[in-house]
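Take a look at this one chain, the form predicted on its own, written out in structure tokens.
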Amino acid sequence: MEAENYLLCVDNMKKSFGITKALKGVQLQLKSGEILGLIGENGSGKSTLTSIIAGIQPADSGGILFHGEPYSIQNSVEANEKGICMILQEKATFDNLSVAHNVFIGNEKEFCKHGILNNKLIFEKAREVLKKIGVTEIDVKDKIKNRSFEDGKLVELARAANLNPQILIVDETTTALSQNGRDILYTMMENMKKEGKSVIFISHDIDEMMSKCDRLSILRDGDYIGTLEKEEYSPEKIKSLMVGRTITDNYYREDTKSSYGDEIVLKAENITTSNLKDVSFELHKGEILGFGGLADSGMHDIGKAAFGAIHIKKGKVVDGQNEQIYSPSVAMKKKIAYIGKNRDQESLFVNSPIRDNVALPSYKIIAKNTFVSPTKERKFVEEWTTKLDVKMQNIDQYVSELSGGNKQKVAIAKWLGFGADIFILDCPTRGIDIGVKASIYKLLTDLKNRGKSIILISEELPEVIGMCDRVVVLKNGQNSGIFVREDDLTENKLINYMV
């Protein structure tokens, strides 16, 4: 098909960050009225390519045609004006502004008269925009900081819908959404398709991509590999093209029976938080203890409570010596590590170098008489980033420049270097490709075999079934059931206790 028959054409796009070649002459063609999937491992160039299309950063070379005409923009505002909008994987809202003001950020002049902002009107219009995409439970007067991460993503969807784009780029957004939120996004995508508009959809969930996308374009290590038509889809073929080798699904633990020591290393005694009600559990030495449930089940409070990061209204969390964990500093003294679901906000300083992130918890280990040797620090950080195979320019590169998978590797390297004995991991493979997932699962198995203890909180049932010795299911903030690792433990069995 000729270029003029496509809505958008990218030709020979190149982009480097220092010595790292993020894009090596990539091409992409988008038809009108289609949902085009863009898939590849972390670091393959997906986000770099789409951020260039969306005006977030410039290309080094290469061209873009939009409606058959050269497409040249200076920033994302110009991209929005031309009809291209992008929903980012990470947070893109402003905490101290209301939901309504976030929906119309940059377009406030529509609600101004004689220099005065009409808040009543902006609240009214925000309700209309949110209702149009199927969101009715969010108070438009609330500040974003008082809403969940998922609510923030729905607000970003409403902002995009209000701009009425011809092309919507969705970068790993579904990992932050519950099933209801995903359905809202899917409906929005399908409506755009029916209207002759187009979507570029990025996800690591291969089943989701096969279900929602009309075609799939694959990138690998900054190269364009090819595009599959729907009739060519198969999980094995897609995985092989993504990684350049055959990938099987056998990356979970091979054993099918639970195995761990008798020693209890962490215990929650009837804890109640804003989202949990009288929850108890015990974590044993050498155990992977899983927590599963719906997005609003309260399971994400488990990790924060166990790390002392949220207020416990009733009950307590204690270590193996029955000493209470009431703050992150106490948790760290007990060699407890925590990686939150929203790693950019909870687990990393993204606007700081890799060096600072990895070394921060371990300065007492690195320092000698309060003096930190730069040479010793560098050696320490390089050792752990090498062990985790972090793809980076060097340890002075900012974390914000890394792919999702490499950010997660930095977060894990930080705690491995610290020498943690208990790891609390909330959705550790969120937004991560199958190759990095496999390496994280192998690492968890190795940690378990070394006698380390792990709390694994996940919205992915195959993950908790495949990796955990026991699985605690939460429903409405309470324990709904506890399951031991065995051959016949299925997703359906867990789901019956979740809903």
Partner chain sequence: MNKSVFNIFKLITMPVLLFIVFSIISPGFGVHSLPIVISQSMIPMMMALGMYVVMDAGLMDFSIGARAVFAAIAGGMLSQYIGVAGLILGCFLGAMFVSTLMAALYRWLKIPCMVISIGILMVFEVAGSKLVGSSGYLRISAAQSSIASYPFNVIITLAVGVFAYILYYRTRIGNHITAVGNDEKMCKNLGIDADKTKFYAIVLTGVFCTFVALLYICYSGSITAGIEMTSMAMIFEPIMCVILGRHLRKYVECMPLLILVGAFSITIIFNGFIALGFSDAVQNIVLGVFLIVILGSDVITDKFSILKLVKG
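What would you give as the form predicted together with its partner chain, now that the form predicted on its own is on the page?
Chain alone follows, minus partners and molecules.
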């Protein structure tokens, strides 16, 4: 096919950030009416490439043809006007505005007369747009800050749907969504395809990519590696193209029997929060306890409650000595670590260097008589960032400059360095590539074997099944079943208890 026949054609695109060469002459071809997958390890340049297409940042060099014509834009608004729209990997909603205002932010023209907004119409339209993509249970008048992270992402989807783009770019969004949210996204993508429009889809889930994408383009370290047609798909091939070497397949724990000590290290007694009703559980020494459920199951509250980070209306969380955990600082004193799902807001100081982020909870370990030795601090931070293979220039780089997956690695490094006894992980592998995912799972297994306890909250059922000794399924904020690790524990079995 000639270049003119493609809807979008990127040629020899380059982009550097200081000494980091994020894109080293990348190409990409997108046809009309297709879903093109873009896959590559963390930091391989996917977000950089797509954000350039979406007008969010300029390229250093290289050309883009759109409809066969040179495409040059100054900013994302122009891109939107030309019909290109992107769902960002990071959160892109405004906390203090309502859901409806977030849907139309920047595009209020239609509701605006002499600068005055017709709020009634905005609410009505927002309801309509949300309904069109299949979301009905979000109150459009609610402020975003009162909604979950997932709801925020759905609002972004609605925002994009409202613009009715020719090309929709979806950057690493699925892991922020529950099953239900994913279905909404997939339907939206399929519908676009049916209408002859195109989607660029970014995800680290190879199965998902193989089932949703018509073709798959692969990036590695800022280089374009190639594009696979659907017939050529195989997990091994994709992985080896991504990583440049073959990697083994056994991701998860190898044993199939649950195993943990008798000692209880953390106990929730009938806790009720705004999203949970009367939930109890016990975490044992050396146990990986999983939590799964749908979006409204309240499972993300489990982690926050166990860390003392949200208000518990009834009941309490206690440690092994029966002492109550009522605040994050108490939790940390008891060597409990927490990684939240809303990474940028809950787990990281994005406007600080990696060094500070990793060292922060661990100054007690690093410092000697209140003085922190810079060398010791550097060694400490480097040790943990190396263990997690964080892709960065050096430890003084700002976290905001890292790729999504690498931010997540910093969040994990921080708590591993802290050397907690109990880890509460909410979607820990969100946005992390398969290579690092495998090493995180291995780390979790090691932690378990060393007698540490882990609470693993996840939207990914295979992950929960693959790693946990016991799995608690939540439904509407209540415990709906507990499953013990065994050979024949399947996703379907769990799903039955979720819906």
